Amino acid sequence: MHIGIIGLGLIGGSLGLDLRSQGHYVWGLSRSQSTCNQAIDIGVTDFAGLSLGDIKTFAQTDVIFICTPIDAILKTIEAIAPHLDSSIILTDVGSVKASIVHAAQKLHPRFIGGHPMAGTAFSGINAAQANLFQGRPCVLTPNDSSDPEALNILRSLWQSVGAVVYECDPEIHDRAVAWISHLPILVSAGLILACDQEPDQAIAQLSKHLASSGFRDTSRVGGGNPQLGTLIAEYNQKALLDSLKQYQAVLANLIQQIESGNWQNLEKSLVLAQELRNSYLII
C-alpha cells in the first residue's frame, strides 16, 4: 500500500517507521528540508517532499495521515483535497475530533478522524521510534457519513502497528479525552503556577530543592508544549470547561472537608480515589 504522511514529527515519524517495516511505501511531507533528509536517513519515509507543492506525488497514495498541529489540519485538507482522487482515504491524528471531522468530510468525503493516544516527552523527527503505538489506544471517530471500507482499512492499519482500536462518535471522543487528557494538562499547569505563588522566597526555593517524584509525576503534562495545550483548549473548549468546572466542584468539596476538620469524610474521599484510579489505568 502507498501511504502519505504530512507532518513528520514524533507521531508521523513513528508511524512511518512502523508502516515501512511492514512493507508499505511511505511518502512524507514536511516544511523543513532537514526534517525531510532526516526522515529518509532514519527510515521513516521512502520519499520526503518539502511543501504542499509536492502534493501531486501524494495523488498516488491510498491513505494519507495528516500529522500536523490541530490548527493546521483543516488548512492542510483544504490545500490538498482538490488534487486528490475521491478514492484516497484521509485521516488525522489530532486530539480533538468534532470540530475537525464535520468540516473535513465536506472537503473530502473519505475522511475519518483518528487519535492515537501515544507519545513521549520529546517531539520532532528525532523523537520518532518504532513500536510507539504498541498496546496503546487509538480512537477512530466515524459517523453516519463515513465510508465503511475506509474505516475497515484504517482500523487494520492501526491494528497492524499494535494499537488497540476504539471507535466512537467525534463528540463522544472529545468529552472522554477532556477528562483523561485535556483536564490533566490544565490541572497540572495550575499546580505549577500555584506553587510559584509562594510569597516567601526562602520557602519557594526550598520547595524547588525538595521537589521529587510526586511533583515530577503530577507536573509533567502541565510542563509540556504550551502551544498544544492552548490549541486543545481552543478546539475542545466546551468539553474542557465542563470537566474543569466539575473538577472545581470536587476541589471545593475537599477544601470544605479540610476546613471543617471532617477527617472521616476526607479519608472516605481518598479511599474512593484510590479504588477508582486503577479503573482508569486499564492499558
The other form holds:
2 protein chains.
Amino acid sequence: MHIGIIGLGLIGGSLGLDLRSQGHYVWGLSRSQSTCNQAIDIGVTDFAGLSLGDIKTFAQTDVIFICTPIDAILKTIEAIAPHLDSSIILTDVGSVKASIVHAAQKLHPRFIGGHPMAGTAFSGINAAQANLFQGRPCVLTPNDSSDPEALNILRSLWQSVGAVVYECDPEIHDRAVAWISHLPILVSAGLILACDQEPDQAIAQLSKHLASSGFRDTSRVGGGNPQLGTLIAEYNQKALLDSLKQYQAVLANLIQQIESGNWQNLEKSLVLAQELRNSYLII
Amino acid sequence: MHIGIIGLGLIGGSLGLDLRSQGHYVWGLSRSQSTCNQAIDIGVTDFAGLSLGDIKTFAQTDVIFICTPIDAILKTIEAIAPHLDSSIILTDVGSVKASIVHAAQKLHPRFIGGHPMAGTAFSGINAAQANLFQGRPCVLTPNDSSDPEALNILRSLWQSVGAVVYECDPEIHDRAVAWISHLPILVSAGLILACDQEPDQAIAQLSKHLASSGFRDTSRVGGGNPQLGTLIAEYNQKALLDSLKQYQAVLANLIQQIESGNWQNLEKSLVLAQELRNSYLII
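Right, the form predicted alone is done, so what does the form predicted together with another copy of the chain look like?
And the full complex, kicking off with our chain again.
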C-alpha cells in the first residue's frame, strides 16, 4: 500500500519503520527539515517533506496516519482535508478519541480514530524503534457512519505490525482509558505535590533520602510529560473528572476506615485491591 | 560479636547471611522448626531454636535484632525482657517507630529502634539474600535516653552490611515514611478500588485489557501485602492520616483546575510535579 504519516515522533517513526519493513511505500510529513532527513536516513520513510505539496506521490496514497500531539490532530485534518480524495483512509493515534473523532469525521468521512497503546520513556524520531507495537493493544473507534472497508484495512495494518486490535465507540474508549491511563497520572502527580506540603524541612529532606521503589513506581506517571498530561485532561475532561470523583469517594472511605481504627475493614479493602489488581491483564 | 536474630524472614535471614559473612556468631529464633533447619542449612545462622531456652550461648549475646512483623515486636520484647542482661543491645527492623520505641525502651532501656529500608517482592527465609542492605537507607531512632555506645555499635553493624545510616527521632522517622512509603500504599490501593467502581461491564472489561505500564506501576504497592498495609496504618495512624488529608486537599485542587478548565494552572502543577520528583534521591 501507499501510506502517509504526518508527525514523525516516537509513534509515527516506529510505525513507519514497521510498515516499510512490510513492503509498503511510506511518505512522511514533519515541521522540521532535520526530522525529515533523519526519517529517510534511519528508514522510517521512503520520502519525507515539510508540506503536502512536497509529496509527489500524494494522489496515490491509500491511508494517512496522523501522529501529531493531540492538540494538533484536528488542525492538521482541517489543513489537509481540502486536498484529500474521498477514497483516502484517514486515522490518528491520539490517546483521546470522542473529542477528535466526531469533528474529524465531519471534515473527512473516511476518518476512523485509532489509539495504539505503546510507548517508551523517550520521544521524538530518535526514539523510534521497530516492533514497538508488538503484542500491545491498539483501539480503533469506528461508529455507525464508519466505512467497513476502511475499518478492515486499518485493522489489518495494525495487526500486521503486531498490535492486538480492540474496537469500540470513541466514548467507551475514553472512559476505559480514563480509569487505567489518565486517572493514574493525576493520582500520581497528587502524591508528589502532597509530599511537597510537609512544612518541617528536616522531615521533607529525610523523606527525599528515604524514597525508594514504592515512591518511584507510584510517582512515575505523575512526573511524566506535563504538556501531555494537560492535553489529556483537556480532551478527556468529562471521563477523567468522573473517574477522579469516584477516586475521591474511595479514598475518603479508606481514610474513614483508618480514622475510626476499623482495621478489619481496612484489611478487607486491601485484600480486595490485591485480588482486583490480578484481574488486570498487564503487559 | 555474638548476635541474636528473632524472626528469620526476608530481613532477618538476609541480615544473618551478611553478619555471619563478617565473622560474627549468629543465633536465630523462629516459631517454625523447618525455618530453623533451613536457616542453618543456607548459612543464615550458626544455630537456630524455637525458644530462648534453646540458645545455649544466650548469656554471651551482645546484640539482638527483632525481625518479626510489626505487631509481634512488642510482644516479643515483653516475652524476652525478663531474661535479658541489661548490657544486651536490643533493636528492631519495623517500618514504624514511635509506637514501638517508647514502649520498648520501658521494657528494656538499651533498646534503640531501627528500620532498614530494603526488600524484595518475596518474603520468608527462602527469599533471604546476601547484600540486601547494600546502599540502602537504614534509619536508627535514638532519643535522649538512648545509650550512645549502643547507638555506635548498631550504626557500625548496619554500615558493615552496606547500609546508609540515618539517625532521627522516632516521630520524625514516622512522618517521613508516611509521605514516601505509607501514603503511596493507600493512594495506590484507592486507584485499584476506584477502577472497580465502573458500572458498565464493557468499559470495565476493556480497561482491564488496556491496562499497561502506567497502571502497573501506579497500582503496584496498593496491590501489595494487605496485612502489612493494615499494620502500617494501625501503627502509624496519625502521621498517615495527616499525609492522607494533605493529599485529599492537593487532589481537590487538581480536580478544581480540570473542572474549571484552567489548563494553564494544571500544566503548572504538572510541571512542578515533574521537577519535584527529580529532587527525590530514588535508588
